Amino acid sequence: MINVSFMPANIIVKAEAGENLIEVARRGNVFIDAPCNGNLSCGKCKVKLLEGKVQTKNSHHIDDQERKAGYILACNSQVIEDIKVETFSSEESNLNGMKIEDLSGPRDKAIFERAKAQILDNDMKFYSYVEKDYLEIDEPTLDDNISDWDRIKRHIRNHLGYTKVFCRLPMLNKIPHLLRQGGFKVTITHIPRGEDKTTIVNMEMGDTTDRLYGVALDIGTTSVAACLVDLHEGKLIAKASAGNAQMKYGADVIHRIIYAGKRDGLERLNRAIVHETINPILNKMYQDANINKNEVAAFVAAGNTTMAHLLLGVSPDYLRLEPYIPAFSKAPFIKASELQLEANPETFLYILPSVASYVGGDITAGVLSSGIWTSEENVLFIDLGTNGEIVFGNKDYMVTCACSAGPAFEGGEISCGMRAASGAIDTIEINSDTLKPKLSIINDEKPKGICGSGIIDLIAEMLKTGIVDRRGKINKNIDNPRIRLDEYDIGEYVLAFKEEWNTEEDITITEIDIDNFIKAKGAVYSGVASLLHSLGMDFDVIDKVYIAGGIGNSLSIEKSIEIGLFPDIERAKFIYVGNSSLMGCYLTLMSEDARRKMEAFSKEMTYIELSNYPSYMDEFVSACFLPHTDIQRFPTIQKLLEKDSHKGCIIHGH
């Protein structure tokens, strides 16, 4: 066997001769970031050998500077011998740092009253479904001695009105005692099912009538966010957010599905949803909120379609291999202590309905909060994520597809990209004489990556400047010291110099990058134009657009129909809804009326498989291009791209 040390957290694992290093990393719970899953696209996966060799090949993400210092891909590397190397990202780091949408924020507050008040408006209800009541239950005698059990039945029989009651093996073990502690006054937590029938999910001694508690939760690809609810009066008491720890696992679905594959590979992805991720939100939240775990007693989450799967370690395979067929599109009721989440063991999780392969219970939950289920106009819903989906419709119809935009939105298989969070690029001007850039900073701190909104703001303003053509190839004839060449011949923009910032290496977007980014752009604006066209309608029928999705906060509409990924239309139908999948999870949690309404419209919504359309491949290959191959379907930009061109600034590629 082989030791491998991993620095400065001084892991050391064995591995067999051969076996991949980014793999030994996973085995011994090493994170190490890896967008791509090992397919050598992004470069993300960089370490640092310190001691021994390794088997590892060449690779354009490795200059021959970083080269002779012993920098390595992870995923390009198999062990040898004894090694020790050294990682540059914590998971800690790259999961609670992030910058995510969770409901607090001043503008989202106002989404959220919106959302409210859809519900209300609709004349739809708006309370719990869990219940608490206090009882106090006549103690036993010998003259009255039925069974702990049929005494408390008894007593909800006449004082509630119940004649069925129900309860569980875990809830009958905890009556004997605590009724006895209590004084045989105690208060139940119960799940009313028609006027007759009610199962008790949780008793507390006293009277704790007014401690009533659930949690919405909503699991992104990248990443995860909760918020803790009183349930008596809807407010949100506490909030959490993390990245998703399945991100070691690779950036989008379709690598985790793959992953999910592999030996033990699904009981990992699992593992890292709920034990790495959920479990941690929900403790921090409690503890935020002085609560007990065992006062939740409703649940409600919603993700895509293989988020789904994992969380409930239910094999995705089959998602990813035509026809597409999910193993469940509307799962039950599943308790807590199936799954091993920090709550009521007897509380049960509701997972939000899924529409298709790729349109998962996120959707169905942003179509819910946003209201095009009982809108007049026509709204397109985009859901700007690691899976890009988009639905067009209102309260007649619906349809409703997903694009494989990939982790570029998100930093991914971007060489200097990363998630927002901490000092993220998020913002950027170019001045066009000097070609120095203006950032914007997350927090304030020394650059240390860009995000998605900062990489949009940086191709819209290199396209306008002239440093890129319409391509999205650099001009490499400029003669300015942000402009340079690697060792491949791969031209790049300087965004950061080391020396101005006082940062270990220059923050910079290659070529390489920017296709990336403009085939995930392309996927998202060609998947809304194939809807469209299957509907036999363009783009002047939509009355507004729903932007949704954590890439929203710095988001501008503008540089975003300037590089092609939105429409070019009347930019004040953009509106942005935030985390309209939590919301969608908040509504559900706090009306049953809301809740049958959204599983209603879930099952009409019209599924479009994208990869089956006659025309999306030719409508994507066209949107590959800034803003887009057709100059006359973005006329604003067409005529801004004439008019910047007249001052020498933009190199039209043909």
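Positions refer to the first chain, counted from 1. We call the rigid core whatever largest set of C-alpha positions still superposes within 1.5 Å between the two forms. Since the model is a prediction, treat every value here as computed from it, not as a measurement. What changes on going to the form predicted together with another copy of the chain:
- Positional change of residue 287 between the two forms stays under 2 Å at the C-alpha, relative to the superposed core.
- Taking the rigid core as fixed, one finds a CA shift for residue 376 smaller than 2 Å between the two forms.
- Fitting the two forms on the rigid core leaves the C-alpha of residue 161 displaced by at least 2 angstroms between the two forms.
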Given for the second form:
There are 2 protein chains.
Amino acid sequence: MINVSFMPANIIVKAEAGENLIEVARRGNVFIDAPCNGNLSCGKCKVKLLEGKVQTKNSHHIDDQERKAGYILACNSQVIEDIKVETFSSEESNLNGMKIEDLSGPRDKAIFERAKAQILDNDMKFYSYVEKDYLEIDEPTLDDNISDWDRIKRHIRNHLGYTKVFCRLPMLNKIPHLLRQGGFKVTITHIPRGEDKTTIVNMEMGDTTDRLYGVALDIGTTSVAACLVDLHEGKLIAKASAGNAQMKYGADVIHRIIYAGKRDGLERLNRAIVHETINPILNKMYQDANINKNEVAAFVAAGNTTMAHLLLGVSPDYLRLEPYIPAFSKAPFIKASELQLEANPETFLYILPSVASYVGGDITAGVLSSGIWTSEENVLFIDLGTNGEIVFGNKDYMVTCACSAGPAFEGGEISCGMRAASGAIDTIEINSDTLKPKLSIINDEKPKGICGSGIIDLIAEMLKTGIVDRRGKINKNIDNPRIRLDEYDIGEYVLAFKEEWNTEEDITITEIDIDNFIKAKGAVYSGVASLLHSLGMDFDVIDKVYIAGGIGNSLSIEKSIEIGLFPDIERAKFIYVGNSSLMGCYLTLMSEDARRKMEAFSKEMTYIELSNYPSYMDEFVSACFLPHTDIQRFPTIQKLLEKDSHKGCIIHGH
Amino acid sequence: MINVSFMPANIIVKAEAGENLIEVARRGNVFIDAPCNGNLSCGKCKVKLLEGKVQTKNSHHIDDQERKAGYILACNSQVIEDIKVETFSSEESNLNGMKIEDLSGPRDKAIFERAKAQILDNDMKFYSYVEKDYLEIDEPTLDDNISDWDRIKRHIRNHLGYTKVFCRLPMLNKIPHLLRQGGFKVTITHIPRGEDKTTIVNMEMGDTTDRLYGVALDIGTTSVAACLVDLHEGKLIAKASAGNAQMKYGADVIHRIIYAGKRDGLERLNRAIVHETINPILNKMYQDANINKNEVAAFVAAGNTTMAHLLLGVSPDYLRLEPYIPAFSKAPFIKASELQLEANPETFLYILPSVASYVGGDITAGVLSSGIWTSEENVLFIDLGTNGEIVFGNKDYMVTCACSAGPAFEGGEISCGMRAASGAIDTIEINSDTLKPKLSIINDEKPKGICGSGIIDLIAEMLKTGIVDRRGKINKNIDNPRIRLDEYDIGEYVLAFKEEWNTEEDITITEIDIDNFIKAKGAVYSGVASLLHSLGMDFDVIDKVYIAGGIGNSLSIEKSIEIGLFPDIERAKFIYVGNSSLMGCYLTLMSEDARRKMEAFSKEMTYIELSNYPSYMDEFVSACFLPHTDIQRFPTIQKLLEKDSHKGCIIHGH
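Switching forms now, from the form predicted alone to the form predicted together with another copy of the chain, please provide the structure.
Starting with the chain above, the whole complex follows.
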């Protein structure tokens, strides 16, 4: 056996000779970022060899200087003897960047109010699937000596009207002592089904009807967000988010599905989402709000189909293989204790149903909260998450597709990419003379990387200033210290020199990054085009465009159109709706009426499988250009580029 | 810390100074029989001190010779230093005397056939609450790409007609791989509710509809019996029984309830019944029948109310305290995995409902199998178990009571008592001249003790031969080596000298034993009398008497009447129905119709609380005599005793 020491965590993991270094780290729960899951494509698993040797190969992600200093890619290295390595996962990634968010901002408030209006404007009521009732039960006597459970059922029948009352063993176990400690005055938490049935999930002494809480949870491939709701008052108490700890097993769903098929893979992915991501978020929220987990009796979650499978520990294998079949689209209610979720163990988790293998419950949630299902106008809904899903329609019909955009919008597979968290560069302007960028950074910290909205800005600015051509290639003729080539002749633009910001490394964007991003934006644009085409429609039918997803609050619609991510239509039609999946979970939690509506329309949505759609590949290839091969599709951008080209920038035609 | 070594098991348990030796043994899972649970009354926890000293008190259960040899009562001893003790639990008690029973005997067959006739004679059908169905499901294609779970539900809806199909998480987890391994040809095990709903609890590849098994389980305070049923063929496969491993925590329900209130007590009692009693029986049956536990999908159990509480780990505390309230009378269906029962983890356990705190599901089961609920005639049903419950009635009404008889009928609280297992003396005749007994022993082994039917025989014979008087006192004037006094002047009769049988100790019955047994039989007789009295009836209304319980197959009705256990009515009216609780579970398992009938009549039975019944105490005191204070109530016995008395025996009047 070989000893592998990981610094600075100082964790020693035993390994077999020939074992992959990233696998050794995973076994030891040492975090090494690996969004491409060992594909050699991202270069983020860089570690430094402090002692000993490994078997490794060269990679363009490691330059000569780094190689000499002992840097290797963990995914590309096999252990052959005892070694000591240094890992560079930031503190932020170790804690998944968990944060409790401020809800007092006007933008957040507006998004919540807008979502709630979907309920009120459609004559639906606010009442959760979980209720609390205070019972003052007659105490037993020798003449009235029915069992505790029969006594509770009798009281509920007489006072609440439910003729069939259920409970499960852990609840039954609590009854005898609790009834007597509470002097037969207790509050039950129960889940009614229909008029006559209900299931008791909790019992507390005294009148605690004013303490009933629920959690709404959006499980993204990259980020997880949650909000804690006071169901008694109908008030939002806390909102929190964190990175999905499954990131270490791959950045996108395909890599995760592959990992799930390995030995213990499914179990590890399930552990990562439940124990390393969701539960820490929940505990932090409960602590901040000073509530006990047993008071949390309602739980609504949404995620893409793969995330839903991994949450439940159900194999997602067949999602990846033709004919792409999920194990379930609508999961049964799941007991919190079965998943070891931090909530009342007897309560049930509701997971929003998915529409298809690659259009999950997060999209169902987004449709609910953004209100397409009730709109007279034609709405285009685009979720710029790790995958990229699109819905088009109105109250009469909805079509949907997924466009395999990958994780680029959330900073994945971009060398200096990161999600829209503290330290992310989120807006950029480039001075056309000096080519020096003006950055704004989330929380005004030192820059750590670029988030989705920043990359859109950056590419749009690089295009306008002629740093890149319409193919996304860097103009190597420009003589500016910010533009440089690596030893493999790959061009890059330096957004932030380490000397400028006193950071450890330069923050750059490479031609490979730009190429990845162009493919992602091309996938979305061609998805929208194909979806409309399948209906015999064109962009001019669109009345409104809702943009959702973790791309960041600073998303510039104008610049998104400039790079050809969105169609070139009237800017006023675009509305950024934020995390519409979380909002949909929130509404589902708050309103049984909304939940029923959502279940109904989710069954009616028509799924278009793009990989089968005849013209999709051509559309995609044409869209992998800035903004598009056919510039006439982007008339306002055509004018802009022509104007800029007069200032001396080079525009390459097709 | 003190080291306590238990031999011959060679188990060392750490103990605190001053800790009770029996508690130390329990912590180390060393079996020491303690039916009186440390009350100093039974003397069965005798152990031998091999090394070291303990703090102990004298007891009449240890004679001088034994004391010198190092014998002590474990319940009466506190550890003060390192010791080594020898325990004498026989191999039988270590294994709870588990045995697979022979079902081929005519008596067993007759009992099963008689029970089954209750179903057929009343136009009810045989079908269990669990069913199996073989499905050949359409394989998914790109055009038919609904999820696995939706596909299963669609197939079931189209082919079996259930519109609402449920499953739980562990089942969902199995679906994707299992469907594909089985080529979409699978067998489901499911539990229908009503016409339109069903819950899938298991799925297997291929057609396994011919392998569906169920277990019926009678959980007695002293003994546990089970049978394994082939639900496909409707055939009984195996029957097994064992002692209830809770015995070490007390022989009767009151001692168990008290123990349950101690720290970890409830958990230990639950462990003892599930892991040390039921699961070993089940595994043995499965092994013998060559079936896998996952094929066992139906599970029906009955026990007295306390046993039902302890099985589920629900506190029975309030059963013991006025107003004597159980936590439940009808338990919800419980998942096998929640109890860690050896069966398919997703299947549900059904527990027969109890009527009152001291009339449990075992009596409901007995009423079902013996057929009182359908009888035109007046039936008296007596369960001679650890407690002693009585039902009287016919198809129009039933009244019931419990009579606190204690464990004497199953050999409990009798110094040489044991349950009706191998080595038990079950019938006895005493030669009136030599006073030498003629014994018959179960399985013709060396005698180990006396079971209930043996004790009845013995007391009846001792009465007839004048060894005891009608108060149950031994005639100390008789000069015979079998009649002797201990140092405290307590008389005993030697049933088997160790020299006669080459056993370790003499088998005797003491005046204390006889006194205990008289109280037990008096409780039953006075219970019957009070129950009839409460209806304004007398013994002459009884058309039939069904005797159930673990008293043993060899029960002599004649001798039971001679000692005043049963009323002195026509002998032909008595029928021994064996373990009617197990039979009732068997019928409940086999027939949903029967289960529904049983649930209906269990709610209609009227419970009489004897402790409140005005004349009960007087009745009881009068009945604590052989056969009764008022000999005229037993006219045939009066004649018999008068005849015997002419032969020279002494009859004491009141």
